[in-house]
Amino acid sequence: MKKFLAMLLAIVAVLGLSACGKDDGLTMWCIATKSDSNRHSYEAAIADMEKKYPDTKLNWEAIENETYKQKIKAAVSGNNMPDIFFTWSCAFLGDFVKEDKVYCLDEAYKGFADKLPEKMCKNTTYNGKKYGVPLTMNIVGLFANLDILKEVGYDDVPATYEELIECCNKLVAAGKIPFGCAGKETWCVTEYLESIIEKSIGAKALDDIFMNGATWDNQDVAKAVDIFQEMIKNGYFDPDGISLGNDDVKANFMAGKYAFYMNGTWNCGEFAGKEGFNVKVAEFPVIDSSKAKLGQLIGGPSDTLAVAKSAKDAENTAKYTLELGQLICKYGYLDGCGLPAWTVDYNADSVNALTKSVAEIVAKSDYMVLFGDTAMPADEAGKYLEQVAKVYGGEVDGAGFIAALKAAIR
């Protein structure tokens, strides 16, 4: 009896992990945790997606930010990588384009081609071939809190550098904070001090430092850093943004507490859905006319799908991940969390005003400089990350922070 009870649960373990490596649909990882604001997105195109292909079936987990980066390292180090990935453009997938573990979409992009503009996948084409879906895209926004405003005497946000720093000052005087920034996430420094670089230096000559291996030894890079210390000296930044988080600075922004707030585009959706908020989003102004305008942002397509090189019958795989990525797009654009990478050909008339304003910003830009952690390799990012926390301390200015960054980086 014994033996015959070992031998059936033998039986049962064998099945069991015969199981595990059945063939059974398409496996997919991505960062659209139950917290993030995206999940809806996924969650609406898969559930269309196995609607469209019941014998397709799409096992999907979604992974926190920071195990995923490890996680599909790892996955690749392993050669175990799933069916379809989500990832970062630029150097992020770069690396696993150079390692040959990511399938080339050229052929299959030959049938999405008039609904993904082409300058869409600058961000992740390698040597002319192209790696990956785009999603949706965000730019830095200057949102603006039209009530502070108003109590200052004026009704629009201001256009000009000048008229913004006049505005700054006159808010200083009435006793608010004009901005609020979270010094304890280095990416939401960022998303101030690219913005003043880029409307001092031009986009050109930022996208050539961040992309195309241009030296930071730049002094008018030195003069844009001092510009922002110097806001931060004047008093127009809140003292306890140093230790805030950005959930804590953005809920402050909502209660009232600043006038300005520059972060990421996707924050559109929340600023909207909230009742009695009056906000506006705008571009930063121009600091320096004679090497930036107008149109020339900070942001661009990020958010990517890609398909492993590994996959399983590689060519249709890619296919159905380009159409997953258009409908995880266009139920992200819907729901405010972002610009659609793809062309809308669906009724989006129920798209928040705030998002629209975004859209027609971009639709009048000539230039999108890609965030500076997202472009440039990790190591390298990690070095301009802790300058940029050492400006925002204050504890290095301009020329401290070109030279550290000319001796760390190139």
Partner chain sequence: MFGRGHFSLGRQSIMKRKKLDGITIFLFLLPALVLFIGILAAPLISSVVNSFYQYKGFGSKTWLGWDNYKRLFDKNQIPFWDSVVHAFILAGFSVFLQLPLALGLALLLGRGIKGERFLLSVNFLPVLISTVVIGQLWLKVFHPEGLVNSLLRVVGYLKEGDKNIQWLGDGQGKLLWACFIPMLWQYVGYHMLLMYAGVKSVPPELREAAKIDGATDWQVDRFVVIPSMKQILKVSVIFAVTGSLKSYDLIRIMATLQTKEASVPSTILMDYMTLRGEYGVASAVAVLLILLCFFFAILISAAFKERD
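Structure of the form predicted on its own, please, following the form predicted in complex with the partner chain?
What comes next is one chain alone, with no partners or other molecules.
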């Protein structure tokens, strides 16, 4: 009987080291669809984990960005969450933490503290406790097709706002479309609008609106919205973009239909990998130098993995998730899908030049404002995106935009 009990205890101890039971495995949801820039980083990381933990089966599902936001929110409300799930940091994850649906990673983090800097966990720390595993970090970049710019007399990306407007006018006169923007996915519109607002009113003022309770009733914001709409009216944007998704717009940019494309720097690997594609990345120029300056960016550590409080063997799942997150970060950085949130302890000489230029932009920056729909609580973000869509569709102007958000939010 003693031998039997000893054997039984040994079996229990071994099973406790596994991240999940061998029968059902772990479940994970993410947004790394087959067309997503991060797809390979997930596939490579999961393959490494399968080799290291052959008894741990990971059943993962990738869902398109906008659909995913609704799916994960419904799963949280209905107590039907996967064990591991992708999320955005700050308020998006914070809403789930407030509902007590996310497992605290403090204990598991201790084994990874030397590899994951504390500062990278800032956006996923709530009331002093860690709830998210940061992956890569990205900013909104102004990507430019230099071959198209050369056709209208430019050898580089316009450095000032005045030069950018002059360049756009020359492009339109030459029958070229300056910008492509996916109106079907409102987050893509925010990549343009938030950059224009930030370079008009300053990063601190925008950050205060998104995260610190400042009112939307700001005439400088209204002016920035009007600038964006004036660019649309002047023919700087593809008129078909209002009904296109991001994959279509990105494909058009890579095919030479647009001179510029404003989007996340997770696209660097894909752009750099296209043979003969002469592309450069820069930051959007300053519009009002009395309030804004270069080095003020939209972005920061946002992409995150989290563990549901209902997860199987939650503490070991937390350790598994941290290790998986580190690998996704590694492969994402090597692929050019973002800058690493984790310490680089591997050879990164193969990182493409476009991603390295993003690192230089970030190194010179002094303020980052996190993406608005991530920084704000879900209810506020929804109201904000509704008005952003109306701006792009020409349904409201700057005054209408701030009036609607003042009434709906503050």
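These figures come from a predicted structure and were not determined experimentally. Positions refer to the first chain, counted from 1.
Asker: I want to confirm the hinge position. Given the rigid-body rotation between these two forms, which of 276, 155, 350, 35 is it?
Answerer: The hinge residue here is 350.
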